[in-house]
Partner chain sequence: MTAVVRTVNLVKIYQDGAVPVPAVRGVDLQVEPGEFVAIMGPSGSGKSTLVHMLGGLDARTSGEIWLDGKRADTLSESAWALLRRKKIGFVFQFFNLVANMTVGDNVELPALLAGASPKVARNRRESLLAALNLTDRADAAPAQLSGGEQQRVALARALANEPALLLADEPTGNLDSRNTRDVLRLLGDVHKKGQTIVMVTHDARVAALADRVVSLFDGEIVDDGRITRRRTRTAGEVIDLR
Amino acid sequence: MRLHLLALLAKEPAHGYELKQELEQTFGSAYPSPNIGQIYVTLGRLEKDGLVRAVDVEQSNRPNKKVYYLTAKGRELLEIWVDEPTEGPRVRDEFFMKLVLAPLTGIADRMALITRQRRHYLSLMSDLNDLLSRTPPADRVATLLIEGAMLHLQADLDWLERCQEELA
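Coordinates of the preceding sequence alone, form predicted alone:
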């Protein structure tokens, strides 16, 4: 969440609740609603690390609020994050480790592991289909995020099929 908040602060200074609203508006229903406590804890750490600075703003009928500004150090970190490629395929897949190692110990059967994992992926796919059906067509960001997750899940299901063919 650190870098997501820095990106929003690069656009304009904001306080924690504005950042929460911006995340929700930008990503829609596809992005889990961030916990406001987590946002403020993260902002505190960013401030401690010199990536943002906070300014107390007086309000007449309310407690003062802290508005956060991106620092030069924060902008530099954000630019590095944007310029770096995102992690690609995972070679150390946790499920694959279970699939190979658990049968060696006698703890589990490969077909049972594959079946359980397939059910889990199909349940996740069903949840994503439901989420997609409730997402307004005009919410392109949320739609793309959901569709991307569905494509990754479909690839995982295809890979499970291959594992079953080769290992079971």
Given for the second form:
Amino acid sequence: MRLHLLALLAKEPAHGYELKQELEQTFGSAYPSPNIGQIYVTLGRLEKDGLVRAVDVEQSNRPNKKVYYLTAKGRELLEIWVDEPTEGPRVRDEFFMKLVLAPLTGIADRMALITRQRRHYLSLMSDLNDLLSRTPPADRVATLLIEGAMLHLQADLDWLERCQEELA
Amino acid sequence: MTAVVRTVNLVKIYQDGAVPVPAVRGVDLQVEPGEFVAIMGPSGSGKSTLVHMLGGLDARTSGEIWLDGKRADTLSESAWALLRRKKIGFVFQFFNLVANMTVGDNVELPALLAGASPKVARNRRESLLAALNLTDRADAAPAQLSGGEQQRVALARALANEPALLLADEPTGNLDSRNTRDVLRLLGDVHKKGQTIVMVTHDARVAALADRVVSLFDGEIVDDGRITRRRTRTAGEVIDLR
Ligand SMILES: Nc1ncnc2c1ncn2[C@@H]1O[C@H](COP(=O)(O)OP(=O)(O)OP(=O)(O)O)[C@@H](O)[C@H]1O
Ligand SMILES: [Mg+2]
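Switch from the form predicted alone, shown above, to the form predicted together with its partner chain and output its structure.
Once more the chain from above appears, this time first in line as the rest of the complex follows.
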């Protein structure tokens, strides 16, 4: 969460609760109720590392609130994060290991493993269908995230089919 | 309750080439009224061959096909044609639209052939074209349409006679996600109205809408099961942002 908070603070200084609201507004249901405790803990660590600094702002009739702002060092780290290419998901798959290894031990047959896995993926897809139909199109960030998950799942199913053709 | 579709040890061996090709090898399939069944499987596993036989578009080599409790594999071609007109909608993998008719007429014709009045046929044409975002293509010729548009016309045409049984071969194969969404919505409505659907698809989003998924491999059914649904609440529970 460190870099996400730095990114929000790059826009304008804010206190912890404002950051929570900002996360909710930006991500919609894709980021359900960020934990306020976790936000304060993260801000504390960022401050210790010199990436943000806090000032106390006086408020009438209420205790002071801490407003955080980005330091030069924080901005530099954020820029590196934004600029560097992001790793794609690695094709590392627990199921694939089972598929290759289990038959060697005589424990399972591949067709049965593939069939069970396909059913599992399809039920996940059905959940995502449900979720997408209940997500208002105006919640664009959440919609895109769900569509991304669906495309990944489709790729997993296509790969499963390849495994079936080659290994079963 | 009588099954809408029932096959017994259904076999298709293509004999037109130098070597016989066994495309479907002993399929026992039963589909209940109102059920939505998706058929999946690798390329060449016999999906198209199977649905073609169910629609009487390809003759079986051996085995039986029963539709609504009546033996169908022994019907003449003209009897099959009549059955399709009245009861079956068919979406071909490669569209098969009538080239010298407009998009609108392609959709309207099956309803007229099934005996709908001109007014009813016209209404269905209009509502189907609207549901599939094709209204402004109604006067075009099929050849002037993109692959995805032709595919949606093929679906509209298959639904025009409100068939009790919809047989569809990859009806979303050429669609982008927005058009797939329209098609999914329409299929959802068709399913809700109680029409029976048997659909070949590679698209897991479409398959996941079905009640049941049948997997073919090398011409045989290797899996046949209902999809379990669990209901997740928000995107964040499925996808990890942190
Ligand atoms: N008219 C034909 N003559 C000879 N062989 C055929 C004919 N039609 C299909 N086949 C063969 O029968 C097998 C099954 O073909 P089919 O078209 O049913 O597969 P499919 O599962 O629909 O594949 P795809 O996902 O690529 O559409 C394949 O080996 C194919 O080459
Ligand atoms: Mg096919």
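Numbering follows the first chain given and starts at 1. Here the structure is a predicted model, which is why all the values come from computation and not from measurement. C-alpha atoms forming the largest set that superposes within 1.5 Å between two forms make up the rigid core.
**Q** Using a superposition on the rigid core, decide whether the Cα position of S126 changes by 2 angstroms or more between the two forms.
**A** After core superposition, the C-alpha of S126 moves 2 Å or more between the two forms.
**Q** Aligned on the rigid core, do the two forms place the Cα of L113 2 Å or more apart, comparing between the two forms?
**A** Shift at L113: 2 Å or more after core fit.
**Q** Given a superposition on the rigid core, I'd like a yes or no on whether A54 shifts its C-alpha by 2 Å or more between the two forms.
**A** After core superposition, the displacement of the A54 C-alpha between the two forms stays below 2 Å, so no.
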